[in-house]
Every structure is written in C-alpha cells, then in structure tokens.
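To begin, one chain is listed below as structure tokens, in the form predicted on its own.
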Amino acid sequence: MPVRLGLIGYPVEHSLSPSFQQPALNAMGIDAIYELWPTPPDEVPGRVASLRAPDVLGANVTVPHKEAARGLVDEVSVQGQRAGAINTVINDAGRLRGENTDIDGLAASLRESGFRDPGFTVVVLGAGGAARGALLALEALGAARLTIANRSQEKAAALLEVAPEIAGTASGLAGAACEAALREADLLINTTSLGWKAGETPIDLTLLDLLPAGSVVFDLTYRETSLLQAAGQRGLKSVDGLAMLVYQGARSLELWTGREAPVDLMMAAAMEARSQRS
C-alpha cells in the first residue's frame, strides 16, 4: 500500500504541487501518492488530526490555513514560531511536527536571482503572513535596509519587529516615503494577493520608473503578473514565485523522507505543468 501526502488548503485545485511532488516521489522510488485535500476552515482540525495515521507521511499547508495549522500540531520549529505559520507537517510516528519551508524557498530563489551577498536594500509590498515569512528570508540573506509599504502603515510598522536586525521603515503604498524607498531599492517584492488576476497591481505601475537600473522585481505569485510584465517592459529583471514554490516543496520532501530531493527534476516538471496550463 502506498503512503499518502497531500496539500491542505481551500481552494487547492489550482495548485501545481502534485505536478512536481509526484514525479519526485516516483524518481526517488518512494511508494507514495501526493494528493490535493481541499479543506474548508471548519474541517481543518479534523484534517490535521488525520495526518497522524500510519499511512500518512505528512502534508503541505497553503492559504488560508497556515496560521491555524500551527496551533494544531505537537511541535513547531523555530522558523514556524517566528513566522507565525507553518506550511509543512511531518508525521513522526503519530507525533506531528510543523515547519515553515516558505522561508527557505524564498531565500533559495533570491540567491538564484543574484542576492548572494549581504547589504542590499528592499521594498516589501504588503504586511500580511507572506510578508512576515519574506522578512525572515531577507534577514537570513543579510538585507541591510527594508521598507514595508502597506495600506496600513501601523500594521507595516508592527511587522518590522519580526526582523529587527534589518534597518526598517514603514510607508504607505504611495507618497514621498514610498517613492524615496523605491529610488534606492535593489529589490522589490510583492507579497500581497494582488496580481493573481490579470490587471491587478499592488501599486501604481508608474512607480516602477523610480527603481534604479538593475533592480529586481519579485512577485510571490507563480505566474507572470501585470507587475512583472510592467517591470520587464522597463528593462528590470522580473522573477515570479515558481522557483520559490519548488524550493519550498523540495525542502518539505526532504523533511518527510530524510533524503535529498531531486530539485532539477521538480523544477522541470513544474515549468512544464505551468506551460501546459497557460
């Protein structure tokens, strides 16, 4: 009998995770099935409890359940505690451990995009859970200065406390403070949900004209959003969230199996799945 893995979220039908996790499991010779587990909010406690079954290795967790899942496992890693959310659950003989591999995934993708040396300057759009994880990845990479731009500056200012080692400021999504930060940014990261639908943008696209030549615009969404298209039209390097998705998934796979994940195979499978959808 194959063991089971899956993705807990609501909705999950759009997810690319099975398209690269299943080929990886097959290549590793692991008799396992990776499934989609759509789970309404009121069913999350039961779904997480079901992960204790002996035929379940664990699960990934996606929006909107990452925060709720954190409170339903037996043990949470330091990264999961700092992020306030988990995206991976490991079944350790009936005891559930929670981890946040989104942080590792973003850090790996940013390194691949050229951010290997400390001292860079960042503007983060949004102040929600995804932004919180992004700050921890930026801290790990040695970001020197950070501006969080959000509709609520109060919420942005509070989020700065997550990564106190980075010199930080808060601003709105427009105005003098935001414009000044963009003029000095090496990296702009969109952590908001605006962008999944065509035409949605987190900021006025004319603000991209303020970014220095050579800046990178990164969107956590794993498609070419209107923000990324506009960045490319201006000659800026644009990066979507597909590599981050694969890297976080590879780290999850390693936690479930105790073996090295075939990252190149997973990346190729994810790219192929995305191209088929588009």
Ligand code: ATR
The other form holds:
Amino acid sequence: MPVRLGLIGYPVEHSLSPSFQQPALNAMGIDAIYELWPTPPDEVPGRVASLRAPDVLGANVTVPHKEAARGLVDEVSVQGQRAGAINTVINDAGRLRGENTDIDGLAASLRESGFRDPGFTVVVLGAGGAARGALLALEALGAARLTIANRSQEKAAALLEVAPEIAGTASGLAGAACEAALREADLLINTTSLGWKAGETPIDLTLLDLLPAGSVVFDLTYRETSLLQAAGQRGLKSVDGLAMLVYQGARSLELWTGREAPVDLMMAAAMEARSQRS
Ligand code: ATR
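Next up, the form predicted together with the named molecule in place of the form predicted on its own?
Full complex below, order starting with the chain above.
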C-alpha cells in the first residue's frame, strides 16, 4: 500500500505541487502518492486530524488555510510561530509537527537571484501573511533596509515589528516616501495577489523607472505578471515565484522523508508543468 501525501487548500486544482512532488517521490523510490485535498474552511480541523493516520507522511497547506493549520498541529517550529502560518505538516507517528518552508523557499530563490551578501535595500509591496513570511526570509539573508509599501499604511507600520533588526519604514503604494524608497532599492518584492488577473498591478508601472539599474523585481506569484513584464522591458532582472515554490516543496519533501530532495528534477518538472498550462 502506498503512503499518502497531499495539498490542503481551497481551491487547490490550479496547484503545480503534484506535478513536481510526484516525480520526486518516484525518483526517490518512495511508494507514495501526492494528492490534491480541496478543503472548505469548516472541514480543515477534520482534514488536519486525518493526517495522524499511519499511512500519511504529511501534507502541504496553502491559501487560505496556512494560519488555521498552525493552530491544529501539536507542535509548531519557531519560523512557523513567527510567520503565524505553516505550509507543511509532518506526521511523526501520530504526532503532527508544523513547519513554514515558504520562508526557506523564498530565501533560496533570492540567494539564487544574487542576494548572497547581507546589506541590501528592499521594498516589499503588501503587508499581509505573504509579506510577513517574506520579511523573515529577508531577515535571514541580512537585508539592511526595508520599506513596506501598502494600501493601508498602518498595517505596513505594524508589520515592521516582525523583523526589528532591519531598519524599516512604512509607506503607501504611491507618493514621496514610496518613490524615495524605490530610488534606493536593490530589490522590489510584490507579495500582494494583485497581478494574478491580466493587466492588474500593485503599483503604477511608471514607478519602476525609479529603480536603480541592476535592481531585481520579484513577484511571489508564478505567473508572468504585468509587473514582471514591465520590469523586463526596463532592462531590470525579473524573477517569478516558481523557484520559490519548488524550493519550499523540496524542503517539505526532506522533512517528510528525512532524505535529500532531487531539486533539479523538481525544478524541471515544475517548469514543464507550467509551460503546458500557458
Ligand atoms: P496574503 O496572505 O496572500 O498576503 P492577505 O493577508 O489578505 O493575503 O494580504 C493581502 C495584501 O494585499 C494586503 O497587503 C492588502 O492590502 P491592505 O493591507 O491595505 O488590505 C493587499 N491588497 C489586496 N487587495 C488590494 C488592492 N485592491 N489594492 C491594494 N492592495 C491590495
């Protein structure tokens, strides 16, 4: 009998996770199936409890259940506690551990995009759950200065407390403070979901003209958003969330199995799956 893994979210049909987790499990010689587990909010407690079954290795958790799942497991890692959310559950003989591998995934992708040395300056767009995780990755990489630009400036100011070691400012999504921050930025990260729909952008695209040459524009979504297209047109480096997705998944796989994940194979499978969708 194969063991089971799956993705808990609502909806989950669009997810690329099975397309790279299943080939990785196969390549590792693990008799397991990675399933999609669409779960309406009222069924999340039951779904998480079902992960204690002996034939379940664990699960990934995605939107909108990452915060709720954190309160339903037996033990939460420090990063999961700080993020206020988990994306991975590990079944340790009936005891459930929660981890947040989104933070590692973003840090790995940013390192790959050139942010290997501490001391860089960043503008984060958005101040929700995804931004909170991004701040923890930026802290791990040693970002020196940070502006959180958000529609609600109060929410941006409150979020700065998550990473007190980074010198931080809050701003709106336009205006003098936002413009000044963009002029100094080595990195701009969009953590809002604005951009999933064609033509939608988190900031006025002409603001990208303020970014210094050589800066990087990163979008957590794994689509070619208008923001990334506009960055590319301006000769800036643009990075989407696909590598982050694969790195978080690889880390989850290592936690479930205790073995090294075949990251290159997973990356190739994810790229192939995405290209078949578009
Ligand atoms: P997630 O967990 O994906 O980060 P979230 O916690 O709901 O989701 O946060 C969504 C973020 O996108 C917030 O920063 C939100 O701005 P507010 O804090 O002002 O609400 C931002 N956002 C969502 N819709 C937006 C819109 N139409 N214009 C500007 N910002 C928007």
